[in-house]
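In the form predicted alone, a lone chain appears below as structure tokens.
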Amino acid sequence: MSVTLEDARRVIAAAEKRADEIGQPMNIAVVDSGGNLVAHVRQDGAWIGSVNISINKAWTSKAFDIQTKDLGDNAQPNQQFYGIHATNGGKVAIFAGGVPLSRDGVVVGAVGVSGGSGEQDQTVAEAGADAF
């Protein structure tokens, strides 16, 4: 089981519609079973600095079944995996923005966002996630 495009499509539109509730364009990115990229949208006005961002969140999700926001809480000093965005070529996001994709209860992909505040990166992703 993995995440097809169709899948990535509808997950991106539930992000898209989010994004532009809160007034906050955004980059979106779903990847797959294995981390790579299915699809990705920037969104008008959203930062060209946050498309790889977002690339990196959806395939940290997924490289450790997480979300990036509990993984980034993990990854203070003094906690467990301290250190850990610096591993993998630096492509390990330890904020929030990045959420598993689930069917039957396994993680097949992740959705990442990035292009606003850690709050509104979240709760974009959530929406997208949502829609899986």
Second form
There are 4 protein chains.
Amino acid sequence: MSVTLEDARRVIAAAEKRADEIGQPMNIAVVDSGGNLVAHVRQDGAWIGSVNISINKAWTSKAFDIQTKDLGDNAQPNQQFYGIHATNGGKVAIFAGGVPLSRDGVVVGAVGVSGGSGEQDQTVAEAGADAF
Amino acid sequence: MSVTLEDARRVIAAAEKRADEIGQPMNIAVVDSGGNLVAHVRQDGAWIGSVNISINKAWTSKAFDIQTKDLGDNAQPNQQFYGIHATNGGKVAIFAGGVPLSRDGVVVGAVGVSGGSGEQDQTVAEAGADAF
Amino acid sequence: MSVTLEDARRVIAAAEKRADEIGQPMNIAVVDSGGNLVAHVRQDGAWIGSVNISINKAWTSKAFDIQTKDLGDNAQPNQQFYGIHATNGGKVAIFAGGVPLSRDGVVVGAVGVSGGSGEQDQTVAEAGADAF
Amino acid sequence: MSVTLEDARRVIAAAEKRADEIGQPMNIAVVDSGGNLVAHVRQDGAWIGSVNISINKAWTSKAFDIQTKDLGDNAQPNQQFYGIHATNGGKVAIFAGGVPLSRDGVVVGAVGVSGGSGEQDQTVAEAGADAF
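Switching forms now, from the form predicted alone to the form predicted together with another copy of the chain, please provide the structure.
Below is the entire complex, every chain and molecule, led by the chain shown above.
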């Protein structure tokens, strides 16, 4: 009930396909049920600052069983989780691009994408998650 | 004048009971007068990202002898403690769920809860503190 | 195939019993298959510096599916893993007291103990693991 | 003059093939000329504590244009680089498994492998580098 390397590669392939379609090179990361990295790729030309962010988005999405964009809505000033981005050693990403991977209704991993706008990161992550 | 392991277990048991009542699995942590961890439990199914947050809420609550939700009110942008969440190596939690444990009017420890909404974390932490 | 809170409490109870027998208060931590903390206790009078060490011993033991004392043998100067204690953000403990928890031959978690001599930590951790 | 994602995949495929031959699941990471991660895979069953180490071995190998095992020889107590493992935020790996990737005599990236003995990590990393 977790994510195999084969699963991760299928998710990444679908995400890469979507990134190519929108013409924005991306970092794509997949974690398992424990939040541990299974696989990561940085497409040629993608931002080096997004290596860490893609991995952290995937971690965050599994760590709280939530899309990072939804966590972000609750993490703005004056919202209930404001300040959460500073917890867990700075690993909590609170902007779009992290999407849970579920099996039989249980979150067993997550995919994190970083390299474009929030909207671009989100659509690429969703394409990845759809392939799980 | 601190918190024994027996105290911590009584606090955690009461908090777990409340978490079960509201149907939300939680991370619950108790620290002593030095802010050091006495005990922690993660209920089955509770978020792994909340391990750190529950411990940090307890630490924060003792470190400033305050409920974390009250600290949070003062830690929003343009308020007097804005930025405090980035101090102390990121250990300062500024959202609901950390409640002091007092004896004879003196704060001698704290309980921290994370795993649900701010309201849920708070009610579980209060149930724990009431049992101290 | 991981470690429940009930499992962790059984392991901790057995470890505490052994710590009481040898008269040395201990920190005892249990992690699940992802290396994430399930439960921790610090017995009254146990070292506060051992909170972190007990958790890290448990993490290390699961992270490498090995007893920390055996990893330690390989992590001495001029041995094959010398320097490993500085990896993973300093979470790798290379002295006795971390023991894997296995089910059907698979490591699904670990217990970490810190608070006494290496020999004392080890016997307490083994007592915990035996109860799994 | 760096490492493309296609290059990294070819290196990783060759390393995986060697890991399969010796029957030891591995973490394999490839970095580019800037030391930044291009791709990482964790084979099913490989140690979660080796995610970080594989990436750090690759980083170290490029950062000093050297095999990590050779750096390790110089990083033992009383040797010229003793203590280097504590620099760079703990990213310097000083044991076998990190091998430079060169083109026309220039180091343009590196591969890092972790998951077995030092000898196993080294042979898998060399198989990866040979495919560059």
